[in-house]
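Presented below, as C-alpha cells, is a lone chain in the form predicted alone.
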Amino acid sequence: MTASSRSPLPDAIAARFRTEFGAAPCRRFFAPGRINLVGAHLDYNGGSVLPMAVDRGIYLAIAPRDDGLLRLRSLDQGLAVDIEAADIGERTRPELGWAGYPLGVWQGFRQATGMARGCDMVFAGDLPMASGLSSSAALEVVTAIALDALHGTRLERQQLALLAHRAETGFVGVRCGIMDQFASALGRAGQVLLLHCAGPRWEHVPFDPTACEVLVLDTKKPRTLAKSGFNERVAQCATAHELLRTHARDLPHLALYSAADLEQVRSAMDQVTFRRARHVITEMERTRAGVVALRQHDYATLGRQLDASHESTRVDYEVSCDELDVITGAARGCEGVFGARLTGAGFGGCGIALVRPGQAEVVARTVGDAYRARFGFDAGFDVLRIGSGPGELDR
C-alpha cells in the first residue's frame, strides 16, 4: 500500500529507528483509525455497526531481533520500554504505559503461532489520542499486521483483528467490543464496513465522498476508557440481557431484542437498566436505517440517524458530556450539516458532523466560535477521508 502523501510520519519513524537502533533495515506498516457513523455501543451487545476506516492512524517501523528482547519507542509518547519476552506476563502493568497495547498483541501472537522472536519498534500516529477515533485499536492492528508479515504466518485479517481485540480486552483489560479492531483491519477504500458483531459477519457499503464529507469535532477533552464508566455500561447491558432472557425470550445478544420485548419486561427493570437497553435496541433501528440511506445516497436521512443517535447516547446511555453536546448542537445549527453526534465511547473526545462538500471550513469556524464562547478554549476540526486500509508501506 501507499502511505498518505500528507503524512511525514513514515520518514519520521524510519529516522527515529536509525537513531535508536542503528542502521539495520526496518519495515514500515500502517493501520487506520476509524469513525463510527452510527451504531454507538452496539458491538459488545451483539449488534450491527457502521464504521469507516480513515486515512489517519498509527505507523510502525519494525525489525526482528535474534533474541527475546523487545524495545518499543514512540514519537508521541515519552516513555521508552525495553523488556524481555519472559517478563511480559499475562496482564499489562502501569510501568508499561502505552506499550501495553503492542506487547499484548505480541504475547497473543506468540501464543497463537509459537513465534517468540524479539523486535525493535518505533510507533507514531496522526490520530488524537484518547479522542474516540480508535488510536488504541490502530496501535494493536498495526502491530499484528507487522508481526504477521515479519514471520510469514499469513493469518487472515479477521484473525489479526481478533488477536488485537484479545490484547485490549485480556492483556490491557478494557471490556470493549470488536468494532474498532475489525474496522481498522478490514478497512477498504471508498467503502464503510457494515459489521454484524454477533457473527461476526461483515459487508462493505459504498460511501460517496463527493456527496458528503465527515468533519471531526474534537472537544479536546481527553477520556480514558478503562477509568471511565465504560465497563459499568457493559455490566448494565449484561444485566438487561439477563432480565430479557428470563422474562421475555432467550436470545444470544441484547441488540437482537425488539422494543416490544423490552416493554414486556419493563416492570422487572430499574429505570437505569431500562434506559441502557432502550438505547441499544433503538440504535439497532437507526443503524439499519442508516445503511438503507447510504445505499440510496440519502445523506439527509443518514444525518437524522446521527442526530437521534446522539440524543439517545445523551439521555438513555448517558455517555455524553457538556462539551460533546455543545459542539454537536452547534454543528446541527449550521447550514449544510446533515447531522452530528458523538463518536467513540463518549465521555469526551470527538464528535462528527456530516456536511455538504465545501462547507466544512464555514461550519468549523461557526462551531469553533460557539465552543470558544462556551468553554473558553478552542476545539479542533479536521476533515477525514476514507482510507485505503492497513498494510505495509511501499519499501
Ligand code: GLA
Contents of the next structure:
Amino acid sequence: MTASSRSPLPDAIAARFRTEFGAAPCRRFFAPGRINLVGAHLDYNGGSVLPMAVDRGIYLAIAPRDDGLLRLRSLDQGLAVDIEAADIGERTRPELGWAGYPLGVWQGFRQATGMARGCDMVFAGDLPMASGLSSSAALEVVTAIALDALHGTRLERQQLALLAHRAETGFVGVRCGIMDQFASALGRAGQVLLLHCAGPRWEHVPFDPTACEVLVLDTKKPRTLAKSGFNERVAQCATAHELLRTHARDLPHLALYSAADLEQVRSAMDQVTFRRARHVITEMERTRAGVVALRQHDYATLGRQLDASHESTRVDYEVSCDELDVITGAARGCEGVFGARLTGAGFGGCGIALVRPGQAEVVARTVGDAYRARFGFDAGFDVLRIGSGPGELDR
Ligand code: GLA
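Could I have the structure of this protein in the form predicted in complex with the ligand, to go alongside the form predicted alone above?
Full complex below, order starting with the chain above.
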C-alpha cells in the first residue's frame, strides 16, 4: 500500500506494541482521512458529495485476546485505556477520551456479529487531528476493518462504513452524515468517490494527479463551535425540509428540492432558514457541475465550483471564519490555482486549493506570507495525494 511504503508509522506501532504488550504477534491496518472536493454539508441532507481518500490516515497494530479485556494505546495521545468489554456501555464517557471512537466500533461490531473477544491495540496517525480531514472517521474505519479481518467475518466495505458511522452518531453522539466513513472505507487508488448519500449509492471517478494537485491549507485555528454549530445546522436544515414538505412538495431529503421549490416557500421561512436551504440546493448544482468537469479533466471548471462553494458556505451557511476566508482568498489570487474552499465542517480547521502540478510550493509561500502578515502566526501547507484506500499492511 502507498500509505505504508512512505510512512514510518507501521514500524513505530509495531515497536510500541512489543513494548506495551510483549512479543505476541500483531497485525497492522490502515484507513485514510479524506478531503471533500465539493458538496459541503450535503451528506446529512441526502445530497451528493465528492470526497477523496488521501494518503494519510490512522494506523493500527492489533492482536486478539482470549478474555474480554480491551487495551488501547496511541502514539499521539497520552491517555491509555484498559476496559472490560462488559463495562463499555452504550455511550462514551469523558474518561474514555479518544478511545470512545474505537470502543464504539467494537461495541457495534459485537452487536452485529456476536463476536466479543477483547484485543490489544496501538494506534498512530499522520493527519492533523480535529482539523477537518476526518481523523475520527479514519480511527473508526481502521478499527472496523481490523476487527472484521481478525474475526474472518468478511463484511462488505459499506457495512464497515455504516458500523463506523453508527459509532460516531450513536456511541460518540455527533450527528454527522455518512460521507467521512464512506470516503475512508471505499477509498481507491487514483479515484475520488461520488457518493449519493440518499440510498446510499456511489461510483468512483478518476482524478488525474498529473493535471491537478490538492494543497491543504491548515489555518491552525481550532474548530471552535464545530460541534454545537454543526448540530445547529443539522436542525436548521430539518426545519427547512419540513417547511418545503408542507408548502411545496413531499420529497425525502432537503437536497432533492429545486430552486423553484424554495422560491415558492420563501415567504413561509425566516431569512436564516432560507439561506441554509439555498446553500444546500445550490451546492447540489455545484457538485453536479464539478463531477461533469472532473470526468472531462477540466480542472479549471472544477476549481470554479470550489470557489463558489466557499462563498456559499461563507454567506448562506455561515460556517467559514476570517482565517478560512483569508487563506482560501490568498490561494485564489495565486497563479496556477484552479480554486479553493474550506473542507470538512468549517468553523476553523483546513481549506483546500486545487493547484497545477509544480506550483504548490510557490503558492504555499505566497499564501503563508499573506496569512502571517494578517494573523501573526503561521499556517500549515501540505500536498495530499489520493491514497490506495484502507486495508491490511503487508505481513
Ligand atoms: C463533517 C461531518 C460530515 C459532513 C461535513 C460537511 O466533516 O462529519 O458528515 O457533514 O462535516 O460537509
